[in-house]
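Shown next as structure tokens: one chain only, the form predicted on its own.
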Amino acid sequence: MAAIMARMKIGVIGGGFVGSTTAQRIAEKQLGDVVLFDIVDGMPQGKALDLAQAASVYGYDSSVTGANDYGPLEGAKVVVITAGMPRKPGMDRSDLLKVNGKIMQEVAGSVQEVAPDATLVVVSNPLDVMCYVAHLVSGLPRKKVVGMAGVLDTARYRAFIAEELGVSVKDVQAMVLGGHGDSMVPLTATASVSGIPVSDLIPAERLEELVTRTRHGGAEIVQLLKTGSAYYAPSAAATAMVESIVLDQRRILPCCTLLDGEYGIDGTWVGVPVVLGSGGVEEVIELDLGAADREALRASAQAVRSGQDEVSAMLGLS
């Protein structure tokens, strides 16, 4: 019998809703063999067993294994990090930064020990600041650490435009830049439907309402669920990024990356369009933004920079 070719190993850190759904999507697309890690004893193993049993029905050959230690991640080429605590009632922004900053510090350091060549796809919140922590702790070059939020925020923006016009979301082209939060920058000037400017199809006042809805897209879901947050769209966004990396698709996607002078921003993790390929962030695409969008992007970057400085002081990073 011919030997079976080994598949690429892909790690997913965090076995919650986002992590386990990301593992499911990666396995179903057969992008590689998945190691699902979580500190809760038995939980990632149980979810991995469930996914393994689903394979015979869905028809995929990728394996999924669960782990409570980092050893099985050895040699992983891509690691998706979803670990972190959700913001709880009474918890302010600084509390969340400190708690999740410590978790990211531990995760990034541990992954680096067993998979030093992996590209890190960060999903944990606060997203932009967690990319900063992962980059500093891992010591990886900037192209090997990338944040997910831009793909997710853009997906929400496109969905809202498609819903408004009653057209296929496949024909909507749009992009959201900036930090993953209220300061994000959904671009209106470049949004289109099959090449037709959205501004020709949607009145300016209504388009601005869709922009506002995009900025609060995650909060809208939290309000509806009451006891949880989004995971279908975040996992789809993370998987799209993993797919572009492992298949070297070189897709242009809005991702959180460390800017080094691009857009007049330096030393800050901000969502901008990048070429995402086998080496991670292969190129940062610098758009010719209008004055208002450029200023909004810089303001968003300043908000992220404040978070970077705050978590750096909390955790003693430099």
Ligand code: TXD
Second form
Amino acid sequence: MAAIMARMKIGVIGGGFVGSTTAQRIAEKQLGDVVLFDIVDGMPQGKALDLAQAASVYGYDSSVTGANDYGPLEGAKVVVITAGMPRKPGMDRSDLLKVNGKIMQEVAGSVQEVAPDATLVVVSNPLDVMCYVAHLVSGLPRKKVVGMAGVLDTARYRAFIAEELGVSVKDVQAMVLGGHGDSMVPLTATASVSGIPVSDLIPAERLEELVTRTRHGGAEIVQLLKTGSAYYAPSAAATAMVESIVLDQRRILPCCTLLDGEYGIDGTWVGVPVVLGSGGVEEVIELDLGAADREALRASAQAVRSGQDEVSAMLGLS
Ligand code: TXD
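Now that the form predicted on its own has been shown, please provide the structure of the form predicted together with the ligand.
In what comes next, the whole complex appears, and the chain from above leads the way.
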């Protein structure tokens, strides 16, 4: 029998809603062999076994294994980090920052020990600040740490535009920049449908309503679900990023990256268009934004910056 070529190893940290659906999508697309890690005893193993059995019906060859220790992640080339705690009643923003900051500190350090070459795709909230923690703790170059938020926010924006016009979402091009939260910056001037500016198709006031709905896209789903938050679109977005890295597609996607003077912003993790390839963030693309969008991006970066400073002080990072 011919020797079996090893597939690329892809880690997913956190086997909750986003982590397990991301593992499922990666396996179904056969992007690599998946190791699903969680601290809950038996949970990642159980989900992995379930996914491995689905393979015989669905027809994929990727393996999925579960783990409660970092050993099986050895040599992973991409690691998606979804570990975190949801905000509980009585917790304020700073409490959440501290709890998830500590989790990210532990996860990024442990991944770095077993998979020092991995590109980290950060998903945990508060997203932009978690990228900052992962980058500092891992000591990786900035191109090897990238955050998922813009692809999701853009997916929501595109879905709302497509629904409004009654056209295929495949033909809608748009981009959401900035931090992941109310201060995000959905661009209206460059949004288009098959090359036709959206501003020619949707009146300005209505487009503004779609922008507002995009800003609160996550909250709208939380309100409906009552417990938990979105995971189908978030896992689809994380998987698109993994695919672009693993297959070196060099897609231009809005991702959270460390800005180093681009857009007049320095030392802050913000969502901007990047070229995503096998090396991680291969290039940061600097758009010529209008004055209002540029200002909104700076304000969004300012909010992230204060979160970065706060978490640094809390965790003693520098
Ligand atoms: O756009 C985006 N970036 C986001 C972010 C979109 C959706 C969800 N977003 C955030 O992802 C969300 O606010 C959370 O911070 C993460 C994961 O969301 P999910 O909905 O999957 O949360 P769950 O179901 O609570 O899963 C979290 C898992 C859970 O199984 C815990 O046991 C595990 O994280 N966890 C850990 N795993 C590994 N190591 C440690 N230390 C750990 N602590 C908790």
